[in-house]
Each structure stands twice: as C-alpha cells, then as structure tokens.
Amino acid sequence: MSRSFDVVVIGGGPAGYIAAIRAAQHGLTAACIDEWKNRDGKNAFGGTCLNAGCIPSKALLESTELYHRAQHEFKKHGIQTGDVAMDVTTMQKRRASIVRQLTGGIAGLFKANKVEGLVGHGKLLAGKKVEFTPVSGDVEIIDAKHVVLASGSSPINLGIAPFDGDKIIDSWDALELEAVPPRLGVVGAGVIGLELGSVWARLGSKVTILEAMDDFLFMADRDVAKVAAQDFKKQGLDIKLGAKVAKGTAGKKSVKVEYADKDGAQTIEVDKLIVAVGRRPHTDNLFADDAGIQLDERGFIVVDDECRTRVKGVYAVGDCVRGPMLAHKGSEEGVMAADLIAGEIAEMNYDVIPSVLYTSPEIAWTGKTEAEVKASGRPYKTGSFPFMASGRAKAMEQTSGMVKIISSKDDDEILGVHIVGPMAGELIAEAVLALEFSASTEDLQRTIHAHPSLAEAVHEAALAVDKRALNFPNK
C-alpha cells in the first residue's frame, strides 16, 4: 500500500523545506523530498544554500576578514599582533562543521513540526504521484493532494570552459580549496564571483576577474557600483569590464584564459579558474511528460503570481522559477505556496526583494535603481549619507561607501535604498519594511534612529532626500 501526504514537497533547499515545514505548522501531512550529496558522500538537507553557497562562503568570508583585518587595521586600534598567519585548512574545518550544524539542524524541525524527511530523488507523475527512489529500497510511488517542485538550480557549464573539478572549477569546489591558489582567475563580476574572488584575495591570491558586462554590477545601482569598483581595485581585485572568454583550457599546472576586450586578444594563465556565470534551473529528472509542467525558452517552470503551475494543485518555487535566484525569496515563495494550499490568503511583494553582497564592503538594495525609476518618467529626487561622516562607521574603522535613497516628488514615496557600507546586509532591512509599507520619506525622517549607529546613516540619507541632512552639507 502506498503512503499518501496533503503536500509532497520535492526540493530540500531553503523553498522546499521551508514549505514543508508552513505546510505541517497548517495541520497538514507533509514530506519533503531530497537527494543532495555532499563531497563526503553524505546525504544532507539544505541544498546549494546550506550545503555549497549562501552558508560556507558567508564563513569563509567571515575568516578571512578577520584576517585583513588583522593585517591591515588592528594597529590603528593599538592592537598589536606581531605576524598574523591564516591556517587554511583549520578555517575549512570550521566551514564544514557550520554547515553540518545547520544541515543537520534541518533534521530536528522536521521532528518538531512533524514532517517526513525522505532521502532520495523524487519525481512528479501524471494524477499528482510523485515517484520516490530512495537512496537505498525500492522505488514507491506516493500520492499526494499537492505537489511543490522546489528543485533549485545548478552552476552553468561554459563549454568553452568546461568544469574539470580541478583546474576550472565551480563555485562549489571555489569554497572547498585546500591551499590558496598564487594566481586565481574568476569569470564574472557577480555576487557569487566578487564574494569567491574577495575570500582568496585576502589570503593572497593574484586575483583577475573577467567580466563581459560594461559596466561593473550593472543589476546596481550606478552611485553604489562606482563606490565598490574603487574599494575592490583598492583590495587588489583586478576586474577587467567587456572581457569576453573565449576559451579556458586546463593543463597540467596552469589554465590558460583567452579573452578579448576593447585592445583585442589577450591571455592569462592561472592555476585556477572558477567560472561564475550564473546558474540554470535544475529540472533534470523532475518530472514525467506527460506531468503537465510547462518550461519556457530559458528552462524555468511556467508559474504565475502565486507560484501554481499549469497543473492544478502543483507548485513551484525558489531558483526552478523566475525571479531572483535568492534564498530568502525561494524561502517566502515556499510560504506562500504552503499558505495558499491550507486556503490562507497569501502574496509575495517582488518589487521589494532585497538584495546583498557579503564583501567589504558589503551592498545591499531594494526597490528601483535610480536609472530605473528615470526610465520610468516619475519624478523623483535623491539624498545620499557617506558613512565618514558616521561616528559609528569612524568607531569602527569602516568609513567607506554611502547610503541613497531615491523617493517620488510628487507624494514622497520611498522607491529605492542603496547602500554600500560596513554591515548594508543588516542595514537594508529597515528600508525593506518601509518599502513594504509604501513609507515616505518623511516617515524615515521623523523615525528616530539610536546614537551612535550606523542606522543613522539610513536617516540621515532619508534627511538628505529634502536637502536637510544635520550632519554632512546638503548639495
């Protein structure tokens, strides 16, 4: 006989666990299917996220500031240390075990909320069966009442570089390295190449990043993105814009990139080259033909709002559908999806996503870019706050960058935050709220921020907006 769930969610990241675990908090009987490996050949839950992405590389990134920082800033605080070192391999081990925490934490809300955790692939049938193969048994077909396909997504292989898993790696084996590569080579300027490349610079790697992109974090903001592009030539992190990879060929000490740019032809040799592209949906395997699933032109899940699918009763959510490729917005899709099973009222604000680069500094943003809302034809007026003027920011030594903010002339809205700056990835919150709550400038303004602070800076570019910032000149 075979089991039956109220929701069978397929996908352990952070759409699909989370799913399953709204969907059990409703009442409902749930499952969650999932079949990652690890490099140690153990099965985890938590997908990219937990296991190869969000999660290592903030550690990495983590330690290896504190190393700079070590180096380069604890003198100005009277701080001596005499030779600082990095022990790669003791600040791996401290990857690996964060990541066993909080995958294996994964495990104990499914025993609280009561949901059945299975290890294995999962498939969508016609009829909303889903297949199980388990990683050992035999296969067992599973009825559901409803289906949520939350099967992430995976590293593009550029086959004029194809991944060898050694010399032109992901950004999976990016974070597993053992020893720091004397010349590393990253092909992409987004957040994921900016972070990798920013872990090993700091530890000593000649890092060149090729970007085919003009201009530099063209999803950015323009005032923000020039900010950055001078701290990170500052740091060493040698990014050449309009740099078109045209081959990366692996020998046995060295890869060999060949790129153009404005000049013409130019080579590197590195003895890494992690190529960070972007990702793909991952809909391998996912489901039957005759399913019903629809895919468009760039291999998505056909969706709409509210994440449903073609086939009633049958989701999908997180990195296999459109939108950002970001946990906590795959994370919010897995609870609308669950909430509107159990017949909640539920959406999901898309045009206040925010997002972040953990570098240093770190960017973060939410709402409309500048050249966005221009292109828009709404009248709008800005103000901006650069953090040397915070004496929370001096305190800590971390003067760099700035926060704008962008709102409406005609009724004072607040369209868009940018920051760059020490902790944006904290700050951004505060403007995420008041865009979710159509707040107006003078909302932010008439909002007391703690002294000192780096919060301040948020008010203080909200102040800036009306010409009437109290502790920097208004232009």
Given for the second form:
Amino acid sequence: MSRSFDVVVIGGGPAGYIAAIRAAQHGLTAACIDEWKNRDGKNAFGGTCLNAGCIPSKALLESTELYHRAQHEFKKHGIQTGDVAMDVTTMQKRRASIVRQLTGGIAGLFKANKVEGLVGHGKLLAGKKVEFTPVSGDVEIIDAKHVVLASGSSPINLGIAPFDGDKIIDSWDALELEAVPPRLGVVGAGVIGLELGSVWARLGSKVTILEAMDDFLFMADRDVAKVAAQDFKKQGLDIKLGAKVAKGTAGKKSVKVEYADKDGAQTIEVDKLIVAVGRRPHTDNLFADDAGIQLDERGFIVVDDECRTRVKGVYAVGDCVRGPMLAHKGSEEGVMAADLIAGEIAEMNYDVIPSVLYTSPEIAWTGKTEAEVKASGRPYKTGSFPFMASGRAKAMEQTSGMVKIISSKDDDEILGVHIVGPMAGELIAEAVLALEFSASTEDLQRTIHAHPSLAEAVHEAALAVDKRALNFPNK
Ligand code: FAD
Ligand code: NAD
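Output the form predicted in complex with ligand NAD next; the form predicted on its own has already been displayed.
Up next: the whole complex, starting with the chain shown before.
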C-alpha cells in the first residue's frame, strides 16, 4: 500500500522545510523531499540558503570583516597585535562547520515536529501523486492531499562565459575557494557580486566587478547607492559600470574577459571569474507534463497572491515563483501556504519585504525608494540622519552612512526606509514593523529609543523628516 500524507513538500530549502514544519504544527501529516548534495557527497536539508547561500556567505563576510578591522581599526583603539594574518583553511573550516550545524539542525526540527524528511528526488504527477526516487531504494508513489512545490533556483550560466567549475565559477564555488585569487573578476555588481567581491577583496584579491547597468545598485535608493559606491571604492573594489561583457575565455592559468564600455572594447585578465548575473527558477523534472502546472515566460511557476498554482491543492513557494529571491520571502510564503492548507486565513504583505546587503557598510531598505514615491505622484517629505552624528557609531568606529526616511505629506505615513551603515540589516527590522503597521513618522518620533544606540539614527531620521532632528542641524 502506498504511503499518504496531508502535505508533501518538494524542496527542503527555507521555503520548503518551513512549510513542512508549519503544516505539521497544524496537526497535518507532512513529508519534505529534498535531493541537495554537498561537495563532500553528503545530502543535506536547507537548500541553497543554508548550504551555498545566505549562511556560508555571512560566515565568510564576518571572518573577513574581523580580519579587515583587526588590520585597519585595532590601532585606533590602542590594541597592538603585530602583524595580523588570515589562515584561509581555518576560515573555510569554520564556514563548513556552521553549515553542518545548521543543516543538521533541520533533521532535529523535523523530528521534534514529526515531519518525515525524505532524501531523494520528488516529482509531481497528475492527481496530486508524488513520485519519490530515494537516493537508494525503489521509486515510490506517494499520495498527497496537498503538495507544496519549493524547488528553488540555480545560478544563470552565461553562454558567453560558461561555468567550468575551476576558473569561471558560480557563487557556490566562490564560497569554497581554498586560496585567495590574486586577481578576481566578477560579472554583475548585484548582491552576490558585492558580498563575495568584498570577501575576497578583504583577503587581498584585486577585485574588478563588471556591471552592465549604468546605475550602481539600480534597485536601491539613489542617496544610499551613492554613499555605498564611495565606500566600496575606498575599499579597493573596482566597479566598472556600463560594462557589457562580450566573452570570458578560460586559459590554462587565467581568464581573459572581453567587455565593452563607453570608451569601446576592453580586456582584462583575472585568475578567477565569478559570474553572478542573477538566478533562474529551478523546475527541472519537477512535474509531469500532465500535472497541470504552468510556467511563465521566465520559467517561474505561475501562482496567485496566495501561492496557489492552477491545480487545486498544489501550492508553489520561494525562488521558483515570482517576487524577490530572498530566503525570508520564501519562508513566509511557506508559512502562508501551510496556514491556508490548514484552513486558516493567511496573507503576505509583498510591499514590506526587507532587502539587506551584508557588505561593509551594510545596506538595507524596505518600502519604496524616493524615485518610486516621486513617480507615484504622491506628495512626500524626506529626512535623513548621518551615523557621523551618532555616539554609538562613533564608539564603534563605524560612522559611514545614514538613515533616510520617506513619508507622505498628506497623512504622514512612512513609505520607505533606507539605511546604509553599521548593522543596517538589524536596524531595518524596526522600519519593517513600522510599515507593516502603517505607522506615521510621528509614531517613530514619539517612540523612545535607547541611548546610545544605532537605532537612535532611525529616530533622528524620523524627526528630520519634519525638520526636528535634535542632534544634527536640520536642512
Ligand atoms: P532553495 O534554497 O534553492 O531550496 C530548494 C531545494 O529544493 C534545494 O535543496 C534543492 O536541491 C531541492 N529540490 C529542487 N527540486 C527538487 C526535486 N524535484 N526533488 C527534491 N528536491 C528538490 N537570501 C536572503 O534572504 N539573505 C541572504 O543573505 C542571501 N544570501 C545569499 C547568498 C548567496 C551566495 C546565494 C546564492 C543566495 C543568497 N540568498 C539570500 C538567496 C536565498 O538563498 C534564496 O532566496 C533561498 O535559498 C530560496 O529558498 P527556496 O527554499 O525557495 O530554494
Ligand atoms: P542580482 O540580480 O542581485 O544582480 C545581478 C547583477 O548582474 C545585476 O546588477 C545585473 O544588472 C548584472 N548583470 C546581468 N547580466 C549582466 C551581464 N551580462 N554583464 C554584466 N552584468 C550583468 O543577482 P545575483 O547577485 O546573482 O543574486 C541572485 C539572487 O540571490 C538575488 O535575487 C538576490 O536577491 C539573492 N541574494 C540575496 C542576498 C541577500 O539578501 N543579502 C545575497 C546574495 C544573493
């Protein structure tokens, strides 16, 4: 007799494993199928995020930031260390150990919540049956009352500079390099290009980033992008804008990269080339032709606002559906899908998803940019506060950047918050909550913030919106 579950989730990344746990918390029987295999040949739950994305990149960003600060800041505090050196092997062992602990933790979470973790390939068949091909053993057809597709995404492979796993590499390879490449090229000044470019630049690589767009960080508020561009330049990241890559050719020792910019055809030679030009939804062999699932023209699974596919009882969440490719967006969609399956009311507020770049300084925002508000035609006011005027930031020796708030002139509603500076990724949480509750600027102004704290910069930026900043001259 075939096994049956109330909910079968295909994909064990942050969208899928969270959906399975939430379903089980509703008292539903739930299974989560995942086929991820790490470079050591071992299977692991957690998907891209835990194995080859968010977590390992943040581990390396932390190690290299500490190294950088030890070299450049310790002296200012009076700390004498002599020469500081980085042992890349130890750094990489720490990264791998954090990944192992967190991915291993999912097995514990599954056990505690009574989720059946199934290692192997899952494929949706017609009639909500799921074909499960285990790593070892026989193919099994599982009956599901509900199915959640959470198959994630994979890096875009540029035909003009195809991955070879050695010299022309994707973000996963770039996270696991065992030696510092003297010259590192990156195609794409997006989130991955800037985070991984920062990691290897701090360790001594001469990093050149080629970005096709003329505007730096085109998705961010212009004031924030301007500060960030200046800081990255100071850090030695050579970001070439308007650079259209024509070809990347791997030779025996190096990679030749040909590109064109406003001055014509250019060539650079690097030891490794990371191609980070975005990711595409991964739906290979995920569903049978007659399963009823529809893909859009970009390959994403078509879903409505509640992540329902065209097939009743089948949902899709995370990177394989429209919207930003972010772990927290996928997890919240997983929660919503499980809640809807359990018969509860649930919804996602897609307008208030935080974006964070874990560079130095960090960059974080939520809501609309000033350009977006301007284009909407709604009258608005803005205020900003520089970390230079923050006592806590000074004590931390991290005074670059600012908080900027955009609010409506008509009813004082906060429309967007943009931060570049220390701990921006943590500070943005207050702004997300404010926007979630449709808070006014005055709400933030009258909220008591601890002193001295970086969060005071958010408070002062809110005051600055009405030209009432207390610790910085109002413009
Ligand atoms: P995934 O994490 O891709 O998981 C999908 C899983 O499904 C995989 O394990 C895959 O093997 C499995 N699978 C697919 N098809 C099948 C099948 N048919 N059968 C069985 N298993 C299947 N986001 C952030 O929010 N913050 C960050 O700091 C951040 N940093 C990142 C850094 C890097 C270098 C990268 C590459 C990404 C980063 N992201 C970050 C993005 C984040 O990793 C993704 O948005 C997130 O992992 C998407 O989750 P998901 O569950 O939809 O898909
Ligand atoms: P991205 O979309 O952030 O950036 C890709 C960049 O490459 C863009 O600036 C684009 O203009 C540029 N580009 C595209 N084609 C090009 C070409 N031919 N030549 C030169 N430049 C080109 O994509 P990514 O950096 O690959 O990241 C993929 C996804 O992973 C993103 O959606 C991101 O949300 C997610 N991610 C998130 C985090 C985070 O939240 N901190 C970190 C890493 C990755």
